[in-house]
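As structure tokens, one chain now follows by itself in the form predicted on its own.
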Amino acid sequence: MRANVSKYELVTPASLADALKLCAGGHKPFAGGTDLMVLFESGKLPPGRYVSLWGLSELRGITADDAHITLGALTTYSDVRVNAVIAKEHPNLCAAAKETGALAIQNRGTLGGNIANASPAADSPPALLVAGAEIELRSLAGTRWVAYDGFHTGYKQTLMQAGELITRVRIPRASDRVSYYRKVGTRKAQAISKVCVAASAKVKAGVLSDLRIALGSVGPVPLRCKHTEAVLVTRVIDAQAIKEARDAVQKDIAPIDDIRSTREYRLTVAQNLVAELALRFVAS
């Protein structure tokens, strides 16, 4: 059933220091809606007051210094795919944002929105783990930096305050990494992942170092294996290390079964991904 339109309020700001001001009131940020606007149409969205972000030149924007690459809230999946130095430098992100949706998606989803819904099954989480992404909250109390791991606190929610806005994101410069995504859904495109894993890592003569796995809808949260990295890093990765990485994966994940899939297919699937990227890896 349809929501009740009379029953939403949605403000456009014309600054984000208005925009500030509407969330410090109690209105809810309402950035590229691809996600609301699906709770709206089958009525399963909040009736209340909301506040518009997408026009807001301050929360858009890529811009690179030595130290990091900072991405603006509004940063569409789109903008990232055609971003060069992200392609380049942390090809998990460009990987991710080609995996979320339909062009017309990719064109109106926002980085920050998609970190803000806080579903543990989106794209673009495990890809900012990987890369050591930072989160800048800002509110009309001030602004401060969280690492993006430990941000999600539980089945959505994060640690956002009450007025508290998404509004930039920043990862690490990077370089002579080698890199993995992958989704596993029921279509190759336009479906909800049932696992998604990323990864990064430095390599010589064969062996691994400063590794990261992340891994989506495995969880309440997307998160970073790390028992299943200490097993992976400074060893020579035969059968025995794929065994091992295996089992360690059972220690690092909380998978269930829902609608999509069973908790022992994601299990299997995790296992075979990491099994997998740790091989490409040393081959790479």
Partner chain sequence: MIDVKCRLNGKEHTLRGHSMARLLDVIREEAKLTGTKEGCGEGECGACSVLIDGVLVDSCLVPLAQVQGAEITTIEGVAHSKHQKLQQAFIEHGGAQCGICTPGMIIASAALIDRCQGRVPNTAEVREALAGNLCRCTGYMKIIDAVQAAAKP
Given for the second form:
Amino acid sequence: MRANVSKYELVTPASLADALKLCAGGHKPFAGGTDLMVLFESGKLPPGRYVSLWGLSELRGITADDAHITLGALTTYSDVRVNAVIAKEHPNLCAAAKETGALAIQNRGTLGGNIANASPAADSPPALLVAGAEIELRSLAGTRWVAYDGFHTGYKQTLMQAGELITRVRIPRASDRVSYYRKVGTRKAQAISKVCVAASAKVKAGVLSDLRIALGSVGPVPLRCKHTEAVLVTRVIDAQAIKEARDAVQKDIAPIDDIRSTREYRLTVAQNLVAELALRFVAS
Amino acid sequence: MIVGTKIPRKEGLQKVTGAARYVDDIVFPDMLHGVTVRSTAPRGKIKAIHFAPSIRWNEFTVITAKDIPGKNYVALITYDQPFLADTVINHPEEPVVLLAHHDKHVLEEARRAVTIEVEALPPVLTIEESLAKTQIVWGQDNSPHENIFKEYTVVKGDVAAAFARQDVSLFEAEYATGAQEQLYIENNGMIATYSAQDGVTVWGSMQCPYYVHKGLLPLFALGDDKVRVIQTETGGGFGGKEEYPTLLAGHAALLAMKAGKPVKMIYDRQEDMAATTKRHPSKTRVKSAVTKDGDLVGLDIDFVIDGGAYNTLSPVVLSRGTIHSAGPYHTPNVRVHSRAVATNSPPHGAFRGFGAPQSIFALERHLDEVARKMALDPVALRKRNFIRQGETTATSQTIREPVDLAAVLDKALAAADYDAKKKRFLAMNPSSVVKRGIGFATFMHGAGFTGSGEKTLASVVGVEALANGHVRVLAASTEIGQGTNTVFAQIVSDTLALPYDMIDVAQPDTRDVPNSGPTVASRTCMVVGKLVQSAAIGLEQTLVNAGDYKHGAGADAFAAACAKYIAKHGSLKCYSQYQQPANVEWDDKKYQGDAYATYAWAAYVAEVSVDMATYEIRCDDFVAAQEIGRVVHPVLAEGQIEGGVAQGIGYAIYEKVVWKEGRMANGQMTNYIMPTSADAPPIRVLFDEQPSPHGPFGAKGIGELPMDGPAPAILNAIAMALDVSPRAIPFLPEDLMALVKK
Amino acid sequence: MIDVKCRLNGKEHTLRGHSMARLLDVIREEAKLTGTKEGCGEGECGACSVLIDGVLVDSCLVPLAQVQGAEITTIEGVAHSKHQKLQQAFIEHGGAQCGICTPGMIIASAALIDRCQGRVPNTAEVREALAGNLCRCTGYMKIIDAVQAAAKP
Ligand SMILES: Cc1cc2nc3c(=O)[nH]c(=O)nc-3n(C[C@H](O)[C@H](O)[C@H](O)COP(=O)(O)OP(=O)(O)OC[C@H]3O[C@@H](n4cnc5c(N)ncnc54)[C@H](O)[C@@H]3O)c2cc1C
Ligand code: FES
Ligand code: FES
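After the form predicted on its own, can we look at the form predicted together with its partner chain?
Below is the entire complex, every chain and molecule, led by the chain shown above.
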């Protein structure tokens, strides 16, 4: 333990309203702690005051109406994994949850934390981008919904403003879509992604429409691959299409070398997986 | 007979209930915590040490090299490594300042408030740089040995003549292996106390209490009886707690002496990974001469390991790697030239296998490449060249015991369904994105210390009988998970025909137990176990001689005899010391002779799949067959093999130490990837028994063996699947991509 | 400093500590239950596994303030529960070697067996359930055997 524990305070608010007040006063949000405690342990978490969201029932629960599935910010991966509606309509999100960390992390890590933590290597964001998610942000000043696509504005930067909390995430109801999710880490569990791909589309007679492809770990933020999507829709997926898609991937992403992998590997695998998903979609 | 049965592990109950006490579970009244401040540059001179004024330093115990009462070196093979760097920095994790305080949280802030000002010197960071002598970082004396810790040459037959033969094909390639972190789940830790009367006492996680003992004597300039070392329950070692604990024990004891209070030092994972020893990286160039029928007539091997900044155990690691480099083959002409070189990374050290996994990887990969180039069956090629009884190894050691490695290989191949799978994979692969392969490696592993090592060690073991008839084994050999306590108790139980429950194993404490040698080199069961057995026989003989007991008279008679003897003489102990068997001979100068008293023989088969979209490699199935003399405890023995295989799989395809300026850049469990339960394949373990006269009840050593085979078997399987020649481990998806894209 | 009321291994307890103190440290140092181990402090190894309200967590990642009113089970609590069988199975099948991962393994296994409600989990399920508990000694085979043996009704 490299932190001086006495220089931190974790306050437990009685309600969401209390939490928002504390946040307005400069307390930083603390949910499942699976990102924050790792920083804390290594002495890298700034000392100061934090507000524990964990006990706030207002931020829990998954509900569905005709238009949306809505998830509280404290929804854990374990909650996502067992939700039948999500499994049916947005299997990518379940796949992401299943491949996040291992069970103890899935029991504690939250969707809100994953989004707010804004790691480009996080595994749910590609699935959320593909699902067309929106994020509810709340502060004492009020509540707003923002599209998740565009929420991450730069490395570890988001649209969230000081005093704001992520309170809910919603995704549109979906049907008749094909899905693809693949996380590439160095091992099966407890792995940080080197490349992560989520995609979904409508398929008719071997032709794709409304194709959405999102990637993680290949740029400063999780991102939609709009050039690549454009290349692959409304045409026959032949060798030429795959070749164009591979070139387009190069335009869409900006991978780097780091201690976990290389730029070259990330790019090549991203291209290979885009080819794989396109072929799989049209074959389905 | 208890030997050969699955009797419950001695300390099993404590371990499954959480009652077992590891060093971090122990608390002394008024105990302080200690931390280490380390250099940050890989090489340089210490200009100054700055203590930031933000900290109330008078609350802390502070130690630098100047505070050392005795000699500032870790007494091992040579005396080159300081406990604390004084003026010179030789690697980026070099300890410079020690701090202690009762509040460990405050201590962390203090650690960050110390800055070590270093005038940097250009470092040597790779084997190539060290051999090129771009800088001289060790042993500056204008001799050819600069930067070289140790060098061996082994010669058998006439290699030049073999390579000049008209009827042979020549092959040559270079192979490389990376560093590997032991990654025991319990980090290194020590607690030390000091008093003028008792001297220094340390408790901690370790493999070799007498190494620590030997190291502390000169540090404090104290007599033998004023240093006491006690092993606490140890959460894994694998070699990683062989030499390093001496350094940590010294640090804790220095702080304890100055503070006048007990001091506990427990490394966190990051520090343990970065600062403590890892497996030596290596480069091996193999040249071979092979006849068209597949007779291996010449092997010329150049083997180099990176020892890091200090000598530590590199000469011994090099020795084992050198001797094992020519494999279990009867090649008539062999030359092995080997060197351990200095670089400016933390010293590399002992890790299960001790140099052998490195050189065996090279040879077993090489032989598969030879087979492929000559269109020979790799199985047939091996079988043609296996050593048989009466033939000689690279050190001209005649194998006197019966050996049938071909039978072990057949057993492994049959269990793995090798032939059918190979055929199927070759047929399916061209049309599949996921390519599958199956490969194997055959090898031997010498048990006990190399050459004259056991003779020099001259280990001693005792057994003590108590008045109630219980027998205690007195040995410094540690239980680190491998089952020492259980195996010793089994041996004594059967030797004395007494119930297993009457046999205890004393906690290794240098005050109470003799020096049975270090817990390394697969020697505990075979070499020390044999001593335990002879000490037990001696103890029984004492009672028989006293006229009070007859072998096999039963527990009650034994207890009565013990009680009577102890009443009369005060205690009943018997010791036994190692004697070199008459026919074991070794020439240290020529590196020829009986390198090991006996060997275990093995054939491992790995099945892999490779996803060509992501280059992900998985080991899907594993068969480990070996001849190990006698299986003393089937569950423990299988457990040893399975655990070693999993480490070997990590070594082959997961575990990569990323180096930046001589330091480990990925020193967290999240970035240094060992296999989880979801990654490890099913491992099937098969034993053959060919009892050896050198071990108790015929047992040989098995602890290190399973580390040797997985890497070459897996890489051979990858080579088969993709028709490529991977020559370096760890072999990660990135490396595979680079290889197939070339 | 805060006082946290909770149930620890079935008994009412008041745990005193900093609000951000790791549950792991509080269990080991305040409650003096040292069966729960630290292997990494970063959620990777699972040596610190405990159950909070029956749910598997890494206690190195849980701050004290978040266990107010919770029911915590550590390895010391297993001996007196229906999962005592697991401990026996670990001994018999060789699931514990050096033993440092064992408390965490047994806790994670107990959580799995609870989830299975009387069904014996298949090998793949056991492998998944224990993937957050690293063991460097066993290669996992004997641990899997032990869990499946203990899961048999
Ligand atoms: C061993 C291990 C394995 C992991 N594996 C994966 C993996 O495979 N894939 C992956 O994506 N992640 C992984 N993670 C990271 C982590 O578990 C996830 O990012 C998790 O979702 C974070 O959620 P949390 O509630 O624990 O966040 P916390 O740690 O509580 O918070 C994370 C950040 O989000 C902020 N925050 C939290 N909730 C809110 C909110 N409602 N509103 C505003 N800000 C908020 C916090 O201030 C903080 O900055 C792993 C972590 C560990 C320790
Ligand atoms: S110590 Fe908590 S997961 Fe390793
Ligand atoms: S038994 Fe040693 S780490 Fe699992």
